[in-house]
Amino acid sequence: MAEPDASAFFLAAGLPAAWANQSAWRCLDTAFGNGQQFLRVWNAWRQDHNHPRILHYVGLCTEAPQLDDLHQAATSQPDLSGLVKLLVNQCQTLGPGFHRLSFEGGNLLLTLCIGDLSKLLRQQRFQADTLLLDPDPAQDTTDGRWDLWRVKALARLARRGSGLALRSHTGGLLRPILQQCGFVLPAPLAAERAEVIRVEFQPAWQLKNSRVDAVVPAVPVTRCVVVGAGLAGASVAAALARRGWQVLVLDKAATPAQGASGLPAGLVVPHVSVDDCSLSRLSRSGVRMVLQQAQALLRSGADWDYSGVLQRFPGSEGDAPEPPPLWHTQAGWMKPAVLVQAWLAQPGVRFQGDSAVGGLKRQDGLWQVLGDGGQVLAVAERVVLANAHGVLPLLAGDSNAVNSSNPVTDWPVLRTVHGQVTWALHADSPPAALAALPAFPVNGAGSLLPHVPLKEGMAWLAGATYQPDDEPEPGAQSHHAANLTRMARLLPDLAAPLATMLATSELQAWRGSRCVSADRLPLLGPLTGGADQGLWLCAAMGSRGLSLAVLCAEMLAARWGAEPLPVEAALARSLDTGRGRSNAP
């Protein structure tokens, strides 16, 4: 019996008419296959003048899409060949887990989820507007792929009125289960397997939202104030502005990126751990996402470079032999201040410098952001604090900023860690040092960026040191020595040339302070409990702001908009502001 063609599920879902004039639309495809359904939805979104501002498409698959299969989709749908090329470019090196791919300037987001169907469904936290049940003909529902528990997990992701497109044959097989889970089916169903129908989620009972992991409905898109114009704040501002928010970014400095985000250049590279810990998994997702932003917004070779990074694991003397190096293809270097400026230049974002925030006040359902003298700097429905180590002093000085049942003293400790980067121009470096520089960045015991174009000329950068706030300051020369010692372990051929530079005045220093949490993971989530969660925190990126800022910003925007999360729900919880507290909101 003939299978439905690629347009059957799309038409049965009522698209594109169903999404007309909506601010966002969320599709869940339970069998991504070769991406034909995604490509058709993408193409329709492109051509529709009434399309939603943001289109989310979540595709579930047991294994990563094969590039040959994606190319085959172009053969079967020649009019979509251009889109196929864009998709293939981002589908490299995908392993198990969630992968957020960005298209159309961040307005079309594909989240590819690879793994077991049941586990993938349980790790979703969003409300789907359109659901596609096994549009890939390679899946067969008769083998028990869809049982009661999986359909229940699917229903948990539907809102009242969500449409589910499926084969009429499948609908007949699953009618009792679908009805039990709240889906209303037409009667009678056609017997032909090729026919695709639409059923609607309209449970006869009142939906409850009492579960801890329940999807929170989207909040209205209005105004937001972001405090802090570094990587954390600027990335949040850009993510919200793409969704229609009007965002004002305040900073005590006159210009953006005057804190740790003012680093001349930094590595964008995943964290590596033996147990593949939360930081490693988060950083892999974050690196992919920030590289997508760089490709869209920055100048390759001048502001960033998709160079790849060599990871080495040098041990101290007497240790076991060094493990073999690891090559990161999805990695490179980037100038964070340039990225911050690009984000703040996005439509819907406004920057206001020389605006030190001294307090917060909740009045008439709005947040007033107050200056040092008590003057009102801004008023908005929502506020995001992204001012690093300035967060706790701000909250501690204003009892109205947090719910009285959640005192600031219960929050995880935020610490300030100072650091210094050692750098020098190639023109000021001895020939032996230049000859020993690798062609690409190296990470391990410290890091080396060998070729970075600065306004002064081509330079190399090494570092950075870690100086806790409560320890004595050792001085610039000691920081230089520490950085060069690590470089000698990382790249022994550089040891002698760099040692000669330590005694000269050619070494330059850049100093900054990082904000870190007790477990070295960012803090992301509401600072207020109950129904009013209008005050949020996005901070403590540590030395990984380039790797984690975009991920955190997209996660915040997803939680506000009831959108798909860019990572698994369990992994997202590792960033929650309430972790480690006895009375988290």
Ligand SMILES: Cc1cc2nc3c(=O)[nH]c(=O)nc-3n(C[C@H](O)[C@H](O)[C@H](O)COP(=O)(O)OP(=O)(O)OC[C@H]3O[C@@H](n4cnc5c(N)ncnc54)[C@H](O)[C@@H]3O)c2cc1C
Second form
Amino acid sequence: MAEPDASAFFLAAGLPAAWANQSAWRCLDTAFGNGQQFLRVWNAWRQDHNHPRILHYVGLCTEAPQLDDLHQAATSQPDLSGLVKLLVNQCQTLGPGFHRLSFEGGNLLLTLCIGDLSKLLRQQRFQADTLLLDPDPAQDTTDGRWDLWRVKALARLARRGSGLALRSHTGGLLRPILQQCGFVLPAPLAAERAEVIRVEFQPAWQLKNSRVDAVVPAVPVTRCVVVGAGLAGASVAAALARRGWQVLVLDKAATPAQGASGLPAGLVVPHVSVDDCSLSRLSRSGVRMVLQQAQALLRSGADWDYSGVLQRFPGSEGDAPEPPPLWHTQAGWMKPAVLVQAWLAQPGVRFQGDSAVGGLKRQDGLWQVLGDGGQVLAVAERVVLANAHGVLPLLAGDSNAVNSSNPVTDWPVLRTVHGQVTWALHADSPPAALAALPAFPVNGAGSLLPHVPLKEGMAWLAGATYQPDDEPEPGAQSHHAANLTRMARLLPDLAAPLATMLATSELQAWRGSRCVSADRLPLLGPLTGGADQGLWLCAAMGSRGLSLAVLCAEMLAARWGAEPLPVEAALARSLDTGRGRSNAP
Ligand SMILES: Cc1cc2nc3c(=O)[nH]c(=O)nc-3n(C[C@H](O)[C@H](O)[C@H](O)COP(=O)(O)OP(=O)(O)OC[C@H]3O[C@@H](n4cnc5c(N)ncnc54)[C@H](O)[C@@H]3O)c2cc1C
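Moving from the form predicted alone, what structure would you give for the form predicted together with this ligand?
What follows is the entire complex, opening with the chain shown before.
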């Protein structure tokens, strides 16, 4: 039998007519392969004036797409070569797991999921509008075959009325299993005449509550107030606005990024751990996502640099030699405040400074956001508290309605950890220090950003210290000394020249406070229980706001919009505000 054209699946699935004028559309492709289906769908989305505002495409594959295969596909289909280049650009260094790739200014989101097909299906939490099932012939083994359990897992991701496109041959083989799982197929004779057929998820039974619970229905796109104009709040605002929300961002300061996000420049680099813990996996995802945002919104070389980062492991235990360094390609440095400004400038987002929030009140099904004097600052259907440690007085205050309208008594634990970055202009640094500066940032025990253009001139930044809230403040010189001691271990050639600078007081300081949770992971999720999940928390970015803020924002938007999650469901749970709490909302 001849190979069906890639667009045959797309057309059989009833697209583009089915997605016309929808706010979002979700496709699940069970065999991403070299991305042929994806490229066709993307191309059709581009050309269709009635396309959905956001297109989600979840592609499952056992191995990362081979860049050579993608290039090959481009040569055979010249009309898609421009899209292939964009895809290849983002398909670098993909390992097992979920990867969120963003195109078209964040309106076309590809979640590439690499690994065992059954496990990947189980880690999804969304309902696909269109399913594409084209089994990879190379995977026609016991592991790769579609059996009852695998089709059941697929059916769990369909909503009533979802269309599934598959070859008529496959449909014939799977007919009894598909029917058993609730799919309605065309009559056998009609099916045989077509190369690719559409079957529809229309189970004759009522869908179980437990199944429906797995995916909370999308909330209507309306108004949202975000409290806090740092990385956390601004990234949430931009992610929601992209989906059509009207977002008002309030901050007690007159201008944005006056808290920890006022850091002159910070490192964007994945966390590394021997057991590849949740933080390592989340940060890998988050770094990829923020680098995509920076490429779209920031000026390379001025506001950020995709420089790569060298990871060193100084201070190994005992006499053990230091493990070899690790080069992170997906890494660099960034100016958080510039990114915050760029997010707040997105259409649909409005910033209002000098607006300290002192309380919240639930009235007539809406949230009133109150000022310090109890005056109403704003009213909205949804509120996100993204004001770092500023959430604690809001949650504890007895003047607000948060406590009375929900059953949660065990609020998340948040700690404040102060810190200082040491920096100096190149022009003020001795030649020996400049000569010892590496060409790229180095991370390890502390970190060094050697070349950052600040408004005062080209500078290096080293940091940062950790000083818990309950310990006495040792003073700026002491923080400088601690930072330089770390630098000396990370880059021994810098030790002597930096010691000279410390003695002659030529070092500059930037001080800020991190908001940290008990397990060092961000807190993201509803604060109110029951049916009303209108008040959310997005905080505790710790020392990695640059790496985690976009991931948290996209996760929040995905959960509100019943969209595919950017990471595995189990990993997403590790961020939830309710983790480890028996009375979680
Ligand atoms: C010394 C130091 C070095 C760091 N280095 C790095 C690094 O290299 N890489 C990295 O990724 N991260 C780094 N971080 C961490 C990073 O800065 C934070 O994770 C991030 O900025 C947190 O963003 P946020 O939006 O949660 O908080 P913030 O930026 O603190 O924003 C909270 C906002 O809420 C506002 N607010 C508070 N209460 C209220 C209220 N009641 N009403 C209205 N507004 C309110 C505040 O004014 C503030 O603007 C560093 C942090 C420090 C302190």
